[in-house]
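Encoded as structure tokens, the following chain is the form predicted on its own, with no partner shown.
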Amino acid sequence: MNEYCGQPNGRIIAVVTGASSGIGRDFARLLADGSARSAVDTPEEIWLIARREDRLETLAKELPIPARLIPLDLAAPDGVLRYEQMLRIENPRVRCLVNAAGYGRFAHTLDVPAETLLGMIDLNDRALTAMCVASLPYMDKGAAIVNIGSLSSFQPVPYINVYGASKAYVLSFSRTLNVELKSRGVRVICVCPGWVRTDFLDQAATDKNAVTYFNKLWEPRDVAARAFADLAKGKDVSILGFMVRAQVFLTKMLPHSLVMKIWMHQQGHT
């Protein structure tokens, strides 16, 4: 891995994927205001990064700090070396690197087109992998990755299946390249929430398998504040919410077979 190839005193910026809403948009926040410093260094500037500028362009304006509006489809094959070409240019400091951005699609498989599918995989997955790698020549002592994953990640989910095996990998991927990179003082945590109140819901249901079973609805700021608050605390994964941490502990001890019965009934698949 290429050692940190800025200057010691180079600009100190956040990057947040998938900032324009949701839980990206709340950790480009919470990064801007200075509410994780006890996490991770506030910025001077900030990097916003998703496909709507417009709304990039809204949440800027509500930002104590400079952002860097970078309206990017990080799916597409050179989504991730426009970035790339960027920190070449800049040679920032990168001190926070947040991955939220991600999709996923409620239904049959064989309902969904195999170019949805594969998009999945290629912007929770290869995309989230590229920005990592590419991120990480940047950050030095001190510097942290936030992966978003899912409750998902603990268990297989039919009508989600693509969409919960991506972010098993992510869960995977995150908790062994902070092994990895322990020597170096950077950090990785996997964000794993049950339920968020985002547009992801409204995305990912269909007419014929929308879901109809939610234990709770958790707001994206306070997710994005335990993640903080854990990963000041060094852990490798952050779960909110005592029901959502019970889940994960059930799926390690229950037969998958028994868990994905219990998804089914909740669901009202047969």
Ligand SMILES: NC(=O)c1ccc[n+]([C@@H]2O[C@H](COP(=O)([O-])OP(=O)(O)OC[C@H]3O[C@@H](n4cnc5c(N)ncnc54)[C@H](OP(=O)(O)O)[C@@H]3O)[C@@H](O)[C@H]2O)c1
The other form holds:
Amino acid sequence: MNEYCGQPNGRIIAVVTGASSGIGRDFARLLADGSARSAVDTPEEIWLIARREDRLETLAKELPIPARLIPLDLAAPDGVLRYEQMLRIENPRVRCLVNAAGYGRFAHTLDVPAETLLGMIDLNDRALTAMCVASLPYMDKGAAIVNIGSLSSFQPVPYINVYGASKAYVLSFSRTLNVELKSRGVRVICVCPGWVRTDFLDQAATDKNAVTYFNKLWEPRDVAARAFADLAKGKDVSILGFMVRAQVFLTKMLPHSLVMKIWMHQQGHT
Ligand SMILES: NC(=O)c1ccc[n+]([C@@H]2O[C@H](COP(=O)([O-])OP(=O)(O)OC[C@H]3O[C@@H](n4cnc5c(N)ncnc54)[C@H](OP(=O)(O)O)[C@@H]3O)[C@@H](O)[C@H]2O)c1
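Let's see the other form, the form predicted together with the named molecule, since the form predicted on its own is already up.
First the chain shown before, then all remaining chains and molecules of the complex.
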């Protein structure tokens, strides 16, 4: 097993992927300004990961603690390599890892280039797993991993099916990892939001015929705040909003064939 290999005096850091916008950016803000301290220690430094360095720079300027900018394409085959090298060199204590980098595409599967579909799996699943595995040797008792799943983690979702399947993986991986890490005192929580007001939706809806009915848009900051509150309570899944929780409950009770029919009807597909 990967035991904790940091020094007791290693610098306390938090790491956030997808920090250049949306949900990841708000997780970084709450970690840096101490709003998450009921769930995890406030870090001395925060490492911000995404491809758009200018966006990371803008965020870093507003944070009250030092930030390290790490511009990386996590979907690339060696995407996590540089992060691993930085960990080896710096030997920090990672108190919190937030995996928020991710994307989806609303369209018929055959209308999406294979590269885009496979890139989704590379980023949403492969990179997320690699980030966890790379970070764990630097995480000790009280540390936490926050993986962003989705409401679609709970149900098959036609017309954004690879994304939905990739998020089902995130839920299963996170909950089981949480069980495996219990004896070590490292917690893992999967955050499963409904629709959130971020760039995600515009980027996912490139095919205007394929989408979309958004019943309610949540704010990314509220998703992050709720996740830390749930982490502090010892939960392994965080769901913001009564209606989203009700939908999760129904997807567990109803046959998935019916759940898919309701989704198709809601989205205007025949
Ligand atoms: N918005 C929603 O309705 C919603 C609902 C449920 C779950 N989620 C999940 O929430 C997470 C965050 O999404 P969001 O809503 O905050 O969307 P967003 O604003 O589009 O953020 C996505 C983040 O992922 C980063 N990213 C994308 N491709 C990357 C790559 N190849 N390498 C490194 N970073 C990459 C983006 O940064 P760069 O472009 O700078 O690389 C950006 O920071 C995602 O996992 C998404 O699936 C969103």
